[in-house]
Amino acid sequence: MWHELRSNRAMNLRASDIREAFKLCEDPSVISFAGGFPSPASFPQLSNTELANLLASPTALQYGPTEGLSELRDLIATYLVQKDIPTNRNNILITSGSQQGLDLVAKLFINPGDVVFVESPAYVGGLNAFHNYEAKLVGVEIDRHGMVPESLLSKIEKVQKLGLIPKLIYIVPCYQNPTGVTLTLERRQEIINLAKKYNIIIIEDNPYGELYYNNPPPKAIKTLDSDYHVIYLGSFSKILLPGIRVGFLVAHQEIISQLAIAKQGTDLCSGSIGQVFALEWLKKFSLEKHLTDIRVYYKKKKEICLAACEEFLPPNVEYTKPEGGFFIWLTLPKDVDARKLLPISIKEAKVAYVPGGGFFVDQRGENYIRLAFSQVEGDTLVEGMRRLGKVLEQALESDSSFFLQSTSKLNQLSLAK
């Protein structure tokens, strides 16, 4: 049979909790807090004529350079320089979303057994990218100020004593997925100092940095990088359109050259239609105005969701209060298993979320929930939180040992107002 012919690496592949949650909430009647997708209401509103004009170029229909369209890379470089990241087109690789950037970096740097330090909890797409190349993932503690440098140092020293090779530190520094926390400037400096001392590369994944709702976040870790210890990943998925699949990677020119060779074995080049759309839109419209508009839009959603958390969640359920991004992180009492509760929430309350266990690499986190408020609109958002509050309230009222072993009692939930 074909499965007997799979590679050792393929035997190691695993599905993420987010993917499984999508399967569970295919019913359109389900209010889903599962997918961290941008809302279609935040997309640029274009007429058919405007869209046709943006794509009215033979370039959009042809193969392009593996590194990406030169003019688009120039525009991105200009944008990054304004953010105090000195760069030029030769330091930039266009990717098919930032997820491809993670895969390419893992392909270039990871041998089986090499160590990647990740936030605990961390973005599952990053965990899967490194796991697929047989890295050893080591979780580093985070708190409300982001990754804890003392924890990182401790883990580095332990890894070295075991004779393992530390290669990468993976961080989502702004409005982190899944917790919504932001790494402080002081910690950014401490972490890059550790990376330099121990010769480890930092992967700075920053899809949410422009989605701040009050004050901007600290400057990128890449701005502190004087000797190319940081590979920076950005994307237009959250701030423009996810469907164009245009991300970008910033690194030393020699690293870019090696990544381009690796990319040629994957897709030859990223889609030209998406690149041309991004290029022409950026030339004809104001990105800053668009960002201002969607910040206002998502800030209102966040405030509605936090108010609903305050009103409907049981008092012993804690939650983060992010200053940007798409996510709120719930901490349930330790005897509540969010993974076992999910099918009940979907079936009886018609509410979906992502259980927290999949964001950890050390077999814990079952009493956490990630909520994405980005796609759910006003009244529906409030109703979804009311239903979820009922589910959690009922679970917490149940005998904990019974709850962890059975779901029959919860099947009789009363969700009446």
Contents of the next structure:
Number of protein chains: 2
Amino acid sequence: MWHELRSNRAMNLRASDIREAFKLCEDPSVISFAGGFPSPASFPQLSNTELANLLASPTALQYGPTEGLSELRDLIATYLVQKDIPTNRNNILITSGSQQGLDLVAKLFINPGDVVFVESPAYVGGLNAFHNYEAKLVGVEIDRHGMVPESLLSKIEKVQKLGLIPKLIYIVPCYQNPTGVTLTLERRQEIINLAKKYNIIIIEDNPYGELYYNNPPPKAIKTLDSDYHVIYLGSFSKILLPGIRVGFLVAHQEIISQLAIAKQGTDLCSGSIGQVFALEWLKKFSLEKHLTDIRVYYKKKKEICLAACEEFLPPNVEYTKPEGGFFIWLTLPKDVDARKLLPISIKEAKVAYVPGGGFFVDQRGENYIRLAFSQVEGDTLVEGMRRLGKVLEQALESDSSFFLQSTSKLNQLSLAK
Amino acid sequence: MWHELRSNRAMNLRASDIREAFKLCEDPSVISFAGGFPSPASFPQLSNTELANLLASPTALQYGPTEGLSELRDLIATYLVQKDIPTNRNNILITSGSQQGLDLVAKLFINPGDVVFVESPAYVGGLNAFHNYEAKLVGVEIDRHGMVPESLLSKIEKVQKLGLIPKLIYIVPCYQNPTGVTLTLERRQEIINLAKKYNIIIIEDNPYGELYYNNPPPKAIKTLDSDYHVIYLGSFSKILLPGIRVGFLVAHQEIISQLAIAKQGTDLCSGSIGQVFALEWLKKFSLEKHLTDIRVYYKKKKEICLAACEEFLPPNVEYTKPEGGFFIWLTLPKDVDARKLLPISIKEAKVAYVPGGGFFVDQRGENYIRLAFSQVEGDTLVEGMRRLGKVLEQALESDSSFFLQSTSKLNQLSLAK
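Alongside the form predicted alone that was just displayed, please also present the structure of the form predicted in complex with another copy of the chain.
Let's see the whole complex now, leading with the same chain.
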């Protein structure tokens, strides 16, 4: 059998157990707060002529350099310098979305059993990337100001006592996925101090930093780094288009060289067509103006969503109030299992969300829900929240056996299908 | 220092020592036979309107499914069924070029020290992909009919005796990179028999199979597989456009599921813009007609190149006569070091090639040269071959100290720059 040929890391691969539930979302009557996708309404609106002009360069058709198009790296460097990240093209690697940045960093740094400190809860894609290289993931407490430095310190000490090797600290510092919280400037400083003291590299994954509703977030952790202790990941997926798969990784030049060699074995180079799109769009249009527009757009949706939380959610359900990004994080009473509730919610109430459990590296988190309001528009958003409120109300009223009964009923339905 | 944080596999990463030499190719007066890129003249010629129409679907802008767009997978399945590979969309994973297929397969199957049998010489990108996961690469002899089954058998037995675990056999069966040779049907059958007998998986990497000059190559090894012993890699990079980065991987459905989970942690999904381009182009235009055109185009170039080999190369330089693809493989007299000759060739004769050493996993191969004629047009091709002939002539006339002297001279030049 082929199974016996698999690598140890393959044994580590986990299929998402909520994937089956999401297949039910294909029903168009389901309102989904599940996928953290940007809204198509936030994409640049281009005429056919404009689109064709953007892609007219023959560069779009051919293989490109592994590090990415030089001109695009220069533009990104200019943008980063404005953000107080001193850099140039040699510090930048274009990646196929920032997910590839996570994969390459894991490839370069992780031996099986090495420790990656992650937010608890953390972005699932980050957990997967590190998990696939057999990292040991250690959750660090977060609160509404982001990762708690005292918790990080105590985890580092614990890990060292166990003789494990701490390698990376993975942080989504702004409008975090899944909670929406933002790391304060003070904590950014404390955390990089810890990284320097213990020689650990921070992976600062910042896809949402530009999507603030009112005031910009604190400066990037990378601005506090004078050498190699921060690898910064940026992405055009949320601020321009995900379909082009253009992300970028900023690091010490020597690290970039090594990551480029790793990338060469991984996909040779990122798609030129996507890179040329990003490059020519940035040259022809104003990113700042576009960002101003989409900040207004998402802010309005956030307000609708928070008002709907206020109106429809049962009073013993808590929720975060993000200052930017796509996500609201619900805390249900401890005995409610959001994972078990999901198929019922989709099947009966026609509303979907992501249960919180998958964002934790330990066995916690079944009483949490991540809502992504980014993709759901106006009235539908309100209607979806009304449905969700009702589902949660019923769940909280019933005793716990409600879930068990309903789940087994659903299983029978699935089997019958 | 950050170096001490690197993984064991990172210690395995090798920068190409000919990369520096290739920087010299940026000089526009250099004629390069180095990069195995398809010619822009072989790309579909599209008007602005056609291009914009191809990309008009909103699907091009958003994230897509990890497995790839269903409609594209269906079209690829139809194409493969015509090639006697019975398949459907569930056997297909869209990859970011077939290089990503190699990376994902290595991720799924390779533990450090596991054995991958490779052609000797083999495609460098394949070697890198496996090497990056700390595979032990074992070279298998090839001749003008491709991999030699007897050599494979003896290597398998040797590996087993050593207690190593054979996992994969990596083959580019048609118009191989770098030699241009094609595996015969008889050998395809013998090799899959060995794979079944010893429970090893064949990676059949076939980017050039459609680029035959006269007669189609033998049927894919995958057509001889009834279960899971062949993973087939295809690509649109050479037959349509590399800039879209669309490849595909064909395997047992269970393997596809596992690879899709691995891909999710690697880049979430391949670029939608590239996939939509491929999909809509395939729907709107005839791939068969396009292939007919580019076969004629490359055949003509091959003829020019072989005629120039005949005319300009010294008589003691041997060369392959491919039946398709992009490559001719030169065998120089044993004492000539093509790697040492390269900087001189570029700097003084203004002609570039890839020295053969990098394609071998052992210390052989310094007296080989790979020529890619795919990208060089008409008169330039002839002129490039004339220059190369002269370089080789001089090298063969001089004694070996010529190289040493010239190289150190060049090093001084580089240091002075």
